[in-house]
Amino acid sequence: MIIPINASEKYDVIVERGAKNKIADYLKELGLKGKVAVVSDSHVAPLYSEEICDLLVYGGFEPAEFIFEAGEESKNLTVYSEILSFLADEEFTRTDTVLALGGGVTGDMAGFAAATFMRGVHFVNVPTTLLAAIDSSVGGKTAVDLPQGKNLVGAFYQPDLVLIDPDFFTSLPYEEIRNGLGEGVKYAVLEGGRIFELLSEGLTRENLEEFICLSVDAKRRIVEADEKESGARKFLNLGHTLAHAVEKESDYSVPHGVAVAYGVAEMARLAYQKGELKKEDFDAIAALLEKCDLSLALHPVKDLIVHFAADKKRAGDKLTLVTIKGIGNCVLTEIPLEEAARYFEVE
């Protein structure tokens, strides 16, 4: 399936089982030629990285591969830096290609060093987990992180391409898989419906394009009115102030889908106490959440507070949350950042 993404620059999403094996042929399509680096991490590099790589020389590309350790930690301004430098060494031109070969740290990353190499090349995402194909490889948000906190440097750069292959997904280890669900969970929420209805039935092979293409198609509509987070793509932080904290105060060893679904839990269970989510709302929520396996008791939420002013979502001395209404109801609620241990309760 081709969705098409109408932002300032118009690009495709292409969700196809065995797309990775004509990439070359996507590539020429776009009239994208010359040298492609090809940057991954240490996990997805030794599953595929050689084979997108023959298949790029096949197609008549010059591919260059640049590959750092996996993790959270490794997004940060020294290996962007080393990724430039990689780009300067290999004599990269305007006229070339980033491709993004992994997860969402890897598009984050490879997605920033592309809009600022040169003022800008070309970039291509193939996300290699479920998490990135239904979220971050899609609307344009590149970044690295600070000490201080997640995504503090970074830019609006939208790809020429993301080609979304769920046969990537086969090698995902159950934990990965899990961690994709987290951003699923907020989807549903966000958009109930049919999303919400397939992720309480649980994922399976025949209904996984499903599911990913109705992601990828909320997403869309959200980036197409709000490409640069001035209103409605605010929605897309549903759980994420906390989920960001969440990750913060565990040194990132929590995974960011899995600190997201801790995030809606905690605004559902939130909105419950405050009389604004009704009962059967909250328990589908509760249920959707065990069907994942993301009912988890992670870290309280007095812990967290203190990382909320190094959040993004931070305007001067307001943070806007997203809170829950009801399935499919959402709503942008702004409050003072001293008033956020109140707000949530916390004695």
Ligand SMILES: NC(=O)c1ccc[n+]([C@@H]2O[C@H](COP(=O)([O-])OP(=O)(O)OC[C@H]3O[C@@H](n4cnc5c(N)ncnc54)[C@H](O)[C@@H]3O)[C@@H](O)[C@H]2O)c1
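Numbering follows the first chain given and starts at 1. For the two forms, the rigid core is made up of the largest set of C-alpha atoms that agree within 1.5 Å on superposition. The shown structure was predicted, so the numbers you read here are calculated from the model rather than taken from an experiment. First, how it differs from the form predicted together with this ligand.
- In the core-superposed comparison between these two forms, residue 15 has its Cα shifted by less than 2 Å.
- Residue 25 shows a C-alpha shift below 2 Å between these two forms [criterion: core-superposed Cα displacement of 2 Å].
- Once both forms are fitted on their rigid core, the CA atom of residue 288 lies less than 2 Å apart between these two forms.
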Second form
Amino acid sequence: MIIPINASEKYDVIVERGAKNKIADYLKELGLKGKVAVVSDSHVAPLYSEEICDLLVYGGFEPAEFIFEAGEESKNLTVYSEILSFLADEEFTRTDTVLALGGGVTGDMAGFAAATFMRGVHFVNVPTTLLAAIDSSVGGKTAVDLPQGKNLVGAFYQPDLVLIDPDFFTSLPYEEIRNGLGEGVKYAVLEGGRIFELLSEGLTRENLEEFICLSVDAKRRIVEADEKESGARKFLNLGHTLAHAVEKESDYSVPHGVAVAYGVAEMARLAYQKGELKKEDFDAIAALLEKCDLSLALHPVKDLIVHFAADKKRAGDKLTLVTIKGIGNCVLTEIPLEEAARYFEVE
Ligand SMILES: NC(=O)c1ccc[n+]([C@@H]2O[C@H](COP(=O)([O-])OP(=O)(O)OC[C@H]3O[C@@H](n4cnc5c(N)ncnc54)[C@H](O)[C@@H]3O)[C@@H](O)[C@H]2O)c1
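Can you switch from the form predicted on its own and show the form predicted together with this ligand instead?
Every component of the complex follows; first up is the chain already shown.
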């Protein structure tokens, strides 16, 4: 399946089992040629990098591998600058390509290197985690972290192509599947309908591609309406104010997707308690979280309020929350920061 994205730059997202085997053809169809920097981490490279490089060589490209230590800790200015130096040492020019082969960390950092090396070279994103496939590979956000916080340096930069091959997910540890499902829960509650149904039934080899396509399409509609996050894109922050607070409170030991699922669960609980969400919808969200093995009690909300002030989604002294009125019916709600404790009914 091909999902065309009409952002400031148009590009396709290809979702296809076995697509990686045709990677060179896909790149050639776009008119790409010459050098390709295959950027991946120390977990993904031994599994897939050699195979991808071989396929690129057969297709007439000149691949060069850049491998960094796996983990969010590597998504920093030092590794980013090592990628830039690597591109310069390998004499990359503006007609060459950076290919991210990995999860969201690789995609965000390689994408930022592609956006900034020589003011922008071609960028192809090949997500190998479920989270990156359904969330981070679409939308053009690229970034690295600073010691002061996540994603503080970055750029909006659209890829030339996103190639999602569900075969990559066969090597994913269970924890990473669960982490991806956390972002999936967000789309299920935002959209309702078939995505909600699929996650409630449980993902299988047979329905995985459909789930990925529906999630990518949901993100496509939102980012096409609001590429630079001034309106509709804020809906993608469902559960994220609480998620970022949980990540901080746990010193980032709780993975992002799991934290998002917790955030969605708490927003649903709050909406139900306030009488804004029907019991039937609240129960369906709780059942879906359980099906995804994501019904967790992580931290009481009262311990998290302190972190809200650092939320990047804050504008001035106001927080924009995505509140749940029903499955497939969320709204943006602005609250003054100092009223957060009262709003979350913890005082
Ligand atoms: N740009 C965006 O819009 C956006 C959206 C959401 C999240 N993000 C970012 O994405 C990052 C999280 O992404 P992630 O969860 O994919 O993290 P990740 O890239 O660190 O991958 C998670 C783990 O899975 C391993 N892995 C990846 N693919 C594998 C495979 N096929 N088989 C075995 N192991 C594999 C990695 O080595 C890593 O250990 C965060 O930095 C977050 O800020 C960006």
